[in-house]
Each structure stands twice: as structure tokens, then as C-alpha cells.
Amino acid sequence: MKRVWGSVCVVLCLVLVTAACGTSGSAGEAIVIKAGIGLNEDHPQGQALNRFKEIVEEKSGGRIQVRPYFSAQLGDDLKMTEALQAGVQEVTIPSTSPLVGIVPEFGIFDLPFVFDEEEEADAVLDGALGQKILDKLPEHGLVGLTYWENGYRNLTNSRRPVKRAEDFRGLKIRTMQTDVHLDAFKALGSNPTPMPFSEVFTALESGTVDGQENPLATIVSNKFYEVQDYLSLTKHVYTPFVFLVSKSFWDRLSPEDQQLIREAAIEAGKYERELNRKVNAESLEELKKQGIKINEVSPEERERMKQIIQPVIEKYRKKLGEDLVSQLFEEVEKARNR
């Protein structure tokens, strides 16, 4: 009887300890946080993750711990975000296109040639549009914090290098899982591909597609660059990642204790955006060393390009709420004429 007892005892004692130790509650208790992502720990946005373990741990005094995932260990950023909605993963940092099933307005970022500069992309993600769309979270078991930077997807393949419209066509190149993308490249004569981001080396590497498109930090983490032979500038979307936690997880935990995960994401955030350009225009260099041959896009192309999707855009323009869209463009056109 003794041992039972006993049995018993260690089994209270652990359900207690896990409770203590476990992912949410009041302020002064114990938290773990278990964050995930796609790409790599070198990657800025791997190095961001770090930045904001390194800030929470030390606001907290050690009291909240980050566990950060590298290299979709917990899935790709569709499995994590579901795992965010079921409540077993605290947070994960995705572009907005996997978003686009859960939320289908933030499809206007995956709207093509929509940013001329970097800037005018903050304007608007920091901004009255950005937290609109943030807003729209909670309601399917997520909370967003803020947008951290993917950045402009550029065009890698093994065939030939793309200069004008026309050099798109044939090319089987692997995109992200939106219907935006896949209909902007069907548009310029292409055959879009999706899947997951962890096959995408292995896909190019067999020939099962040509090509694929990221930004330039992106392309030499994963050293694409080893089965491409060409790189064009094409800078044909600017992709955001946006810093969403579990709102179970986030319901849990005390005023305070949000306020420091908050402000922690978004001071990373900062860090983030401003490795990221760092890092492209070292990726550039980088690039041309490994002897990938890149070629430029002139502004005219990139314009003709634009022409040629046109009614792609007004398609999604419809689709995506005429009002939402027309404030995005309001919005560019403030931020670049500031």
C-alpha cells in the first residue's frame, strides 16, 4: 500500500512541477516558450530569434525561456501555425502567403511589383493596413505582434537567365502555395510549382523544377546557388514574415508578461530588418563568387512585366476587397512621397 501511495505521490509531484514550470500563466511564474521556423539559425531571421530569446530571458530575469526550432524541426509554417492554433507550439515567424487560407487578406502582400523600396513596405506594415490585417488573427486562435522582413523574392534557375517577360516562358519554377503567385507566373508563360520550402533544394537538385524565387539572403543560406546556374533581379514581390503567437498561449499570460514578449518581438523585429538588408547586399557579393551568373531587370521590363499581370491584380483586386486594395496603393504612394 505504501508503494502506491508513493507511486501516487511522484505522480502529483510531477503534474505539479510541469504546471509550475509550464508555457503560460500569472506574472512571476515559470514559462517556456517554444518557438519555430523555417529557415536556418544563420539566416537573419534564425539570428532574430536568438536576438529574442537573448531580450526576453534577460527582461525576465531567466523567469520566461525561449526554446527556439530551426530549419522547420517542428514542420513547415503551415504545420506550425496550426500547431500555434492547437495550442502545442507557442510561436512561429511565417511569410504572410501561407497565411492566405486563414486569413485571405493578407494575399495584398503577395500581390506583384506592389513596392519600389524597402521603406515604403515598412510604412505600410507599421501602419494603419498592417495592424488592420494583425487584427484579424485572434479570431482564428492567433495573435500577431508585428512583421519582421522576408524581403524582395528574386528568380534563380538552371536554364537561362530571365531579362524580359518572354524568358519566363516554359520554366517550371517552384512557388509558394497562393493563388496570386501561381496566376502571375501562369500570366508571364511559366509553370508554377508549388511546395514545400524543405523540398525545394532536392527538387532543383533532380530537375523535377527549374527554378524557384526568394530573396537573396534566403538563396545562399540554403545554397541554391550549388544546383542554379542563374540568378535575375526580378525583385517581383516583397514578402513580410509575421511574428504570430498561440492565443491560447497568449490568453494565459499576464498583462505584463505580454507587454515584454511585445516589445521583445518587435525591438528583434528592428534587428532583423536591418540584418536583412545587411545581408542581401552581402548576398549579392557572395552570390557572384560562387559563380551563379546574375543578370539585372531594367525598370521597363519590370514595367512591361507589371503590364502583363495587370489583370491578375484586378482579378485579385475583386477578390481581396476593393477597399483593401485601394488603401494598400494610397498607402505606397504616401510612403514614397514622403
Contents of the next structure:
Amino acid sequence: MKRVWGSVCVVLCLVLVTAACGTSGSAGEAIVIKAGIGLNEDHPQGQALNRFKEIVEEKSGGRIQVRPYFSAQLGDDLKMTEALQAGVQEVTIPSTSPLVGIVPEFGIFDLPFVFDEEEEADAVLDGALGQKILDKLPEHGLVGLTYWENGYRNLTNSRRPVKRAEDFRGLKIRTMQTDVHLDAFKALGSNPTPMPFSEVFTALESGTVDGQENPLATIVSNKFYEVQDYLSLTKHVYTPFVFLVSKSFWDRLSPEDQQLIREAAIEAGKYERELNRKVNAESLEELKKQGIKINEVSPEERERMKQIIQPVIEKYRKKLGEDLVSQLFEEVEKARNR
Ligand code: KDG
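Next up, can you give the form predicted in complex with ligand KDG of this protein, since the form predicted on its own came first?
Let us now look at the entire complex, which starts with that chain.
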């Protein structure tokens, strides 16, 4: 009898310990999601993270709590992604570019001049190709729920307006940590330096680099205009954000909670894309007010830049996989002709 009671006690203890440690939403347990991003709270991504929090907390009746952290408070994109893999942070929403060391296929979104319109990017990211790449994340301890928008990148620098391909020559440009961008900027004759986003302002201020490239909303939100004199509307590449969840956290959730979080990420993502497009358009006015000298790049010059970069596209067609890159261009074409 004593032995039976002993076993019952062991089982009871195990149940209690599991309930206390688990994040599966057992009665009375609050599930806490630490969600960190590198951008500021006023950036469309920051505002959409707050929207994600509202949706999750409302739909779960407060049972699931989201704690947002902005401005790289929890570290840069790669550090936060590693924290997800280690199971010490639940959510981050980085650009896909610095993730190429984990899933090289994300590199297809670094190929310059692929998407003419944001809607083409939406169709590819929300379609079969976008999902195919998200499916590669779980083997790396990550779950990708959906894509948000970082957007079209434009060049700023402290030396001269960049109107023609030749104007890139000799410029020291900070890039994201992705080889495709390094090769593309080298092909244009500039000197690219990869570094995490959180170090960019200081590098521009100290003159370690002459310039950087980012969407207009980021140039405003991070006040890069304070340390840059020229903005050239190069629109040379479209960058997505990917909504990542720690797999070890995800696997402990009930299917219902997984569904709730997935739907919230998608709904907040729709809001983010819309807001980002609006803010990007308004940012141009704001940047004019701030006094940065702005120049357009003619379609002919963009075409010349595209031609110069063509060998880089061919190199990565082989490196990333003929099939994958062909699928990208086919899906873009399909979206274009819709
Ligand atoms: O954490 C910041 C980023 O996710 C994003 O702004 C990245 O575009 C980016 C850059 O330039 O590093």
C-alpha cells in the first residue's frame, strides 16, 4: 500500500511541476510572450507589434500576455533570433537578410530590382515560395508564421547625390549581413561594410561609413537624416520582415493557442503593410522638411544599375539553386500579369 501511495505522490508532484513550468495554458496560467524588435515603437513595425499584443490579449481574454521590447533593447536581429533558438525569448520580427546564415534560401529576397510593386512582393511572400522558405525554419529551432514588410530600400550618404551608377564608386556603405548585398554593392564600385542595424547611427555619425540604405520610414524613425546629407531614391531592393517564434515555446502551446497567435500575426501583418506604405509616402515630405537633399533616380539609370548587378544575380542563381531562383522570377511574373 505504502508503495502505491509513493507512486501516486510522485505522479502528483510531476503533474504539479509540469503545470507550474508549462506554457500550455493550463487553468490560471498566464502565457507570456517576450517580443523584441530592432526598430523604434513609432516605426510601423513597432505600432504593428502593439497591434499584435492587443489582438492576442483580447482574443485570449488576457490569458496570453505579450511584452513588447523595441529599439534592440533585447539585442540586434541575430542575437534575438539566437535567443529564440535557445528558448529564452518567444518572438522577434527581423529582416530576412541577416538570417541567411541560418536559412541561406532567404537570400533570394536580397536579389536587387526583383519586385516592381509591393503587391508583387505580397503575392510571392504569401504564396508557395514564401511558405517553402518558412518550412525550412523548424529544423533550426524557429517557426515562421508570416511575412511583414520592411520595404523598398533607398541610399543615403554624406558625400554626394547618387544619380548614376558611377556615383556609387568609392562610397563606404553599411549593408545588412548578407553576401548578396555585399557583392551587389561591390559590383557598383562601392565599399560595403556589413554591420548590425543597432550600430548604424553611430557608424554614420563617426564617419566609419559614408552611407547606408533603408526604407524611408526607417530613415525618419532612426533620424539618419541628422547624420546624412543626401538621399537618393534608388529603390534598389525590397526587404521583408519575417515573424519568428521560438520552436521550443511553440511546441508547448495547444493547437488552439497556436492558431490564435498565427492569426494575430497575420492580422497585425496586414495592418503593418498598409501602415508602412502610408508612412513611407509621408516620410518623403518629412525628410524634405528635415533638409536632406533628395534626388530621384531615372528609370534608365535604374536599368543600368540592374545590368551592372546582373552577374551577381547569375552567381546567386547557382548558389541559391536554379529551381528556387526560377520559381521566384516565375511567381513575380505571374503576380505582375494578374
Ligand atoms: O532590427 C532592425 C531591422 O529588423 C531592420 O530595420 C533591418 O533593414 C534592416 C537593416 O538595415 O538592418
